[in-house]
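Read the single chain below, which is given as structure tokens and is the form predicted on its own.
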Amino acid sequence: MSKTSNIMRLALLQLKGSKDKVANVQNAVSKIEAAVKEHKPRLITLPECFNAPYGTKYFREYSETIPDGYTSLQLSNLAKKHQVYIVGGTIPELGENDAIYNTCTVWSPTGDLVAKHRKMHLFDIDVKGGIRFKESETLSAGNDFTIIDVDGHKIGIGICYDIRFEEMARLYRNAGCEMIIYPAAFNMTTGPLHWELLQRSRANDNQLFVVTTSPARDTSAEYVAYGHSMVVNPWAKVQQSASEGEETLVADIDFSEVEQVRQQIPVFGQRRLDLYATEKKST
């Protein structure tokens, strides 16, 4: 597909969640409607686990099938109605053999499901004096890389903990991606330390845009998200950043910056591939 424009407007919706799935989805619906009316974005992104509480004990209860579940149908209708791309954060997906996945759906302006990314790296950590969380107690890991094409621009999809694995981002860069979008819910232990650092690192390593959309911070929730949804440019500079609460963050992405950076600092062509390489394994 030819690149129809180097400029693309994004809207990142940092949303506050609750234990009411319908209310969570309808909040997303209303925020999407408002963003379209006010900002006219080409692509809208939602947070990780935006329709459910983030917690292992909730994933199965809130899970749905894709693309015929309640949340999917709402996003499909909105994408078609407003002729926009929607990167639908993540939802707990009820998959084959009763497995549960943390899954990002991507919807085209025709309302079609164009991609489905299942979180590849499960969030299993135990930080002394900080946080313990084991997604693998409930979730299964996805095994597929996901690249979408928006107006001729390749965009890779990852989910939260995926951002810590630089090899994944490198493979997206090798495949020609100019942006990686990570719906993510960092917490109050890892967020202050690593949220911005990891985004700027992945952007700098691969000379592309990195976009993260977080839930809004709710200090009364069992899992408190850090917030600060962000857009980082290929120079690893923070282009836009949200605060902690509910917020719509709008950014105009100039994809010509990707080529400029890659030409001026041509590390991609200078790698010693005779000595090392990051390659996708066949499955």
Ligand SMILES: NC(=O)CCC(=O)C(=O)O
Contents of the next structure:
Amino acid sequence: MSKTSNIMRLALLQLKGSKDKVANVQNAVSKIEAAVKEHKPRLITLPECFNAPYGTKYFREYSETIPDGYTSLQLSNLAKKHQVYIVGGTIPELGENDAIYNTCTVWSPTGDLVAKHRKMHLFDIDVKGGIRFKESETLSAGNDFTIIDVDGHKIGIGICYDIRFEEMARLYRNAGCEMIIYPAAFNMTTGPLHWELLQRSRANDNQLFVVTTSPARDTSAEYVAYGHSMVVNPWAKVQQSASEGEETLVADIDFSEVEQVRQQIPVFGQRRLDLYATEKKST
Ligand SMILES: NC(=O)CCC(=O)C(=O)O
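I would like to compare: after the form predicted on its own, may I see the structure of the form predicted together with this ligand?
Next comes the full complex, and the chain you just saw is listed first.
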């Protein structure tokens, strides 16, 4: 698709969550409706696991099939009703062979499912005196990279822990991406340490926009999300950041910044590909 405009308005919905799936989805619906009415974004992003509590014991209970499950139908209808792209955060997906995935769905302004990204790197960490989490206890990993095209701009999709793997971001850059969107839910151990650092690093490594959307922080929840949904520009500057509470962050993206930084700091063309390369293996 040819580029129709370099300017794109995003709305990042940092949402409160609960154990009530319908209430979670209906909250997302109302915040999407409000964002469209007040800001007329081209693309709306939601948080990781926005329709369910984020925890290994909940994923199967809250899982649903895609694209015919309850949450998918709500997002599809909204995208079509408001003619907007929706990067639908993530939901626990009941996939083939009864496997459960942490999955991001992307809906076009016609309400069609144009992409589905299954989290490739499962969040398995054990930080002494901090957080222990093991997604692999109940989730299966996805094996595919996901790129969407919005108005001629390629956008890569990753999910939370995927952001730690610079090879993935580099492959998106190599494929022509100008932005990577990560629905994510960092926590109070790694969030203060790495949340902003990782986003600025991926943006700087690849001279592209990095956009993250977190759940709002709920200190009464079993998993306390860090918050601070963020837009980082291709110069690796934080363009905008939310705080910790429920918030809609609106950002006007100027994709011409991508070319500006790539021309002024031309690292991409200066790589020693005679000595090294980052390559996707055929699966
Ligand atoms: N949901 C996640 O993948 C969390 C990733 C995270 O917190 C990290 O430190 O990485």
